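In structure tokens, the next block holds one chain alone, the form predicted on its own.
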Amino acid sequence: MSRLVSHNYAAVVVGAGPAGVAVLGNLLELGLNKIAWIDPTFDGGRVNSKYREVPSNTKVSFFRSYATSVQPFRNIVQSTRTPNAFSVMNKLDQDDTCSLHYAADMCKDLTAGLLKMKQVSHYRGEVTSANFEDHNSTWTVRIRLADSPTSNTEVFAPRLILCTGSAPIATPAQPVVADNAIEQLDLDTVLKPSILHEALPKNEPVTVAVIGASHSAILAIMNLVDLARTSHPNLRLKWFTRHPLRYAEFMDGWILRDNTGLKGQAAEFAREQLEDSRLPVSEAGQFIEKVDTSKGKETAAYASHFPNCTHILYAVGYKRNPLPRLSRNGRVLLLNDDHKQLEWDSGFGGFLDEHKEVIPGLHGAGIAFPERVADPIRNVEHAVGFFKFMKFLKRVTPMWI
């Protein structure tokens, strides 16, 4: 039988990976003194628990900016006994960029002190409906508890901010076909040579049919050229891509495709290895076939390469996590980017109804609801990273209270 507890906060954040951490430092500077925190581990996010293998795009002064960006973080930094994530990430080039488990550990050492505040209460669990009355103003939020599954906890509070993050896209909407059976790869496993030299056999023939040239693309395919050159003498990619090779570029005080281009070892490695003048004569070269899909000859060169493949890597971007139930007045709020009965707008942090009408108290942050940005030159991208979920969060969050 289901026990049932409920508890009155002024904001409920779901989600404790940078984004949550990082809502969670603005609304306590802003004076909010009883805040719900509801995560499954409280260890991180994704960032610690799929990505602590992976090299930075961003420079170690970032992740150091971020995390004393708000009194709250100072005071946890300061009070934290050393040597502990902020020192060691101190001792690093700040102009470098850096192996994301040093991110990854500031943002444990952050929610460690975060969890020891007064102001915070934290729930292990998950949200699994969140309905909003506009009677009284408030979302109520239902809590499945991870160490009692049977136990649910209701939280009542006017704010609910959803950090619920994303994750890559497994199969795209048109999922490429092939005749032969082809094992499919999980990204996040490519990205974790700990455990990706465990994923394929090493003493047969393996041919991995790499799709796409994001910034993910790239890193999953210095890991596996990796393991050709090392463990896997029998491996070799074959590589599909649209188009050519696109950079992140200093421009005059910004940075050209500063979200969608190659940065740091990504960069460098595509640069020096994959380019059409450099690959034929690379080391890569020796283990990779770069197969071109643009302009309508996808069907006819999977068609001609799939056959000789074993396996297959989507690398082609992330989707957001699934939402818990959301309704208003027991009315259901779907977020559906077809349809838009739900949606986003980053100006304010918060989200819309199909009349284009706010949603009382709901917000977002993080890669699942990130901040649009243009360019200079009307370039729009999808603001993403520790420092730019703070940046963000600092401009918004005072909209909320």
Ligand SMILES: Cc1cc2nc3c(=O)[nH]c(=O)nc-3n(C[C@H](O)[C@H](O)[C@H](O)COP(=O)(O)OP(=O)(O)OC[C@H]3O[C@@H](n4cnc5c(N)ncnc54)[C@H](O)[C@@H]3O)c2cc1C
Contents of the next structure:
Amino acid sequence: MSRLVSHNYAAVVVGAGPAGVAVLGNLLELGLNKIAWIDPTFDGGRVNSKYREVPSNTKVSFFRSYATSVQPFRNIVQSTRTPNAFSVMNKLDQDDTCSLHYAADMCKDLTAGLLKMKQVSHYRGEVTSANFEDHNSTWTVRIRLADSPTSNTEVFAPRLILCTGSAPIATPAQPVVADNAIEQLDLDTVLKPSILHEALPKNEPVTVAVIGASHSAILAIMNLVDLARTSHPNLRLKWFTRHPLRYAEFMDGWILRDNTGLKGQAAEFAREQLEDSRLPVSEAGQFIEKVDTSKGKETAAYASHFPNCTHILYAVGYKRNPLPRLSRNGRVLLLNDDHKQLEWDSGFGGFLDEHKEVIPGLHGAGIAFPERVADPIRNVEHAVGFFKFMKFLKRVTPMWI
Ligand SMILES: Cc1cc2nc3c(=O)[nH]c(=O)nc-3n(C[C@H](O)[C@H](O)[C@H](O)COP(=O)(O)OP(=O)(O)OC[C@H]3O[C@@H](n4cnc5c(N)ncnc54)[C@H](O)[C@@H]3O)c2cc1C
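For comparison with the form predicted on its own, produce the structure of the form predicted in complex with the named molecule.
Starting with the chain above, the whole complex follows.
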């Protein structure tokens, strides 16, 4: 609940994952002294709730750079009693990757420090709607409070920043099997070995159809193979993939597929065990049958292999969490491909309406609203990751105030 009586703020920030935390750090550094921050739990976002057991794809040094990029963070790091998440991270090999629980703990420590600051008023709850009125240039932001879900409160500010995150696509627009034909596994569960082992039966034959070859798909295959060679000897995988494995590659001063290619442990595992030349002889290959679903082959491949599968796992990407209902002067603003009343523009970290005019004071960051970047050979990607969010925010937040 708010510690302040007044509900007028300089900015309202929605979401307390790594992106929301980074927004707070930047706005405070720029001198905003009255910020409302809203999240149901203030517990580090998805990196803490879902990815603690995932190996990072970025080096430790990038997490450290994130935590020391702005003065408010440096103050928190210095004033947090040791040992803390920062001192623990400092002791890791900075050039290596790490388990994401280190990054999650760091995010939680920064959150705890931010919540103590007098400039920050926090509301545990969910933003359900926000309306901008042109006549007073103010967003009215409605919050359903977590402590009493039947009561709402409203806060007011000229700036509204959405850091609302993304979640795995549970079922693609065109599912490859009819609903309920095969039991569906949840990607979040498969990325958490401590709960995955209970999600699958141990003593009966289980065949999981894994759809995709993304970073998350490879992490999922790693975890499932680990189960097959330890506690679940009857577990087998059918891996449906339509393109060769794609790796991030160090070029001359830049990284090809920096945001979409395989990195870290997932890349090592894929190179050593999943490549066509390795699969027939690798340990993982004892449990995996690879099925080619490249264009033209998919229908026949699914038809012949699915009857033998007991479970299906889609690892086909992430999509934005549903946004609060947004409106301007009472007119609803929709963010979808058909109605471009709200178009994300990472050039300035804001939104345009259908006339390509800036929607005043509305901004975004994080995995839901990432920066669009082009590499030297003009491949376009979305820049996702703690330090990339921070770098983006350092560039755009001065334009927001
Ligand atoms: C498998 C995987 C591995 C990754 N590995 C790395 C890595 O190694 N290194 C790296 O730097 N990055 C990594 N990332 C990318 C990225 O850092 C994480 O996805 C990160 O969690 C995104 O942070 P976020 O703040 O944008 O979103 P989230 O962490 O999803 O946080 C969003 C927050 O907003 C809240 N929220 C949503 N809607 C509302 C609402 N209406 N009202 C109030 N609150 C709301 C949510 O409850 C949540 O707390 C990885 C991502 C994935 C998927």
